[in-house]
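For reference, the chain that follows is the form predicted alone, supplied as structure tokens.
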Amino acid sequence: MGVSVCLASGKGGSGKSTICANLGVAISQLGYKTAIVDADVEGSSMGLIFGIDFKVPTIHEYLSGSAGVEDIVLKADGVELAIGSVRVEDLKDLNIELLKNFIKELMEKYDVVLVDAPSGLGIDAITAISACDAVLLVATPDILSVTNSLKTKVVAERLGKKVLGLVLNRVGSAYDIPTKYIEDIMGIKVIGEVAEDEEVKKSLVEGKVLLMRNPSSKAAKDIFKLAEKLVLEYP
């Protein structure tokens, strides 16, 4: 069985989905068979990040019972992934509890399964967290993002999930809360810091994953360093 890690955040705008996509590519480049699941059924973005045509089958079809795992898993940039639909009509008749079965099936085939959870603590987010072995929190270094992530950490721990640590994204402003202070608030280690980088926005506009489009960019290097740390320290 592989390991499943839920990327979660307490507040939108942390860049969690971008981190998830690029982290998955980086872990794959390190030699691990990797899958990515877009579990944010109301705000799916993985297809946009990878530049995939939304005419392909999506996880919404699995959650509505109209498709199987093998029908919706796609290959892109060295990883395999299940994207979500952006169509409002596809939100009907979803059984979010099926997400647990979906992730379990993937764990039988992949070394690492990264799950991009919705931000916040709605039922969809809690289901994604509960379906995984561990949780990796993503926040920006500001008080609103950090305090909301603290709530997510508390919920994850109450669900019996191992919290691997916190990733700080979009770092580099003079107004960032110091990392040590964030660690004191959160009660966990900051295991990665990803710089604010215009190349991330360029990649999103072009529909290309940053690690494939510009692997020498500051943010790409930071994410690759995070991937190395995760596979070495959290086997």
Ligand SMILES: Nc1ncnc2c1ncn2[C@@H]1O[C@H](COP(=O)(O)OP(=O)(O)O)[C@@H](O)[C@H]1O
The other form holds:
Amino acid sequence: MGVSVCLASGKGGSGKSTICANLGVAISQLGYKTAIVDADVEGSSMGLIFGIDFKVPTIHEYLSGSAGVEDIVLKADGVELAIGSVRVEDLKDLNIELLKNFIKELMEKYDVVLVDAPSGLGIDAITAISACDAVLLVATPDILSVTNSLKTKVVAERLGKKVLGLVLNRVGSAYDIPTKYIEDIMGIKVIGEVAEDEEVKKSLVEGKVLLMRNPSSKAAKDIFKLAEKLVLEYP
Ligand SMILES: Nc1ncnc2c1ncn2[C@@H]1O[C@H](COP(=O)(O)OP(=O)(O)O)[C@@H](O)[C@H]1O
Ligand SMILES: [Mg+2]
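Got the form predicted alone; any chance of the form predicted in complex with the ligand too?
Complete assembly follows, chain above in first position.
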């Protein structure tokens, strides 16, 4: 039985999807059988980040009952992946509760299942968090992002989830809140810091995962370090 980790945050744009994709690739490179699930059904990103043709079956088909797990999981860059659809028509007739079965099935086959949650505390986000064993919070080092991620942390703990820590993303501005203050506000450890890096955007334009396209970039190295730390601390 593998472990499932939900990447969650209070606000959109903190980098959950970017970090989820790259962390998944890094963990698989460290030798763990890894799956990534795009659980942000209204804001699916994984297909674009991995540069996958949207004609393939998506998790939306599973959630509407028209496909099974093995119909939609595909291989890319060393991980196995369930992408979401970007078509507005595919948002109807979804049963988000089915996400729990989906993740449960994957946990039987994979060492690590990373789940990319929507931002905030709506029903889709709560379902994604509830479906996982643990939560990894992602925030940018500003007061808006940190304050809202604190709410996510409180809710995750009330749901009985282990909060592994906070990843600070897009770090590097003179106006960043110091890490120590963020740890005090959040009451948890910052377990990784990922630099603001133009290479992230270049990768998105090319439809390639940063860790594959430019593993020596600052952000890729930061995410690889986070992966090493996670597998060491939570083997
Ligand atoms: N470390 C980074 N450096 C530069 N741009 C980044 C970084 N992390 C994320 N981005 C960009 O920020 C935007 C939001 O990231 P995304 O992963 O979609 O956030 P979320 O899933 O939390 O909404 C995307 O355009 C992404 O390419
Ligand atoms: Mg996202």
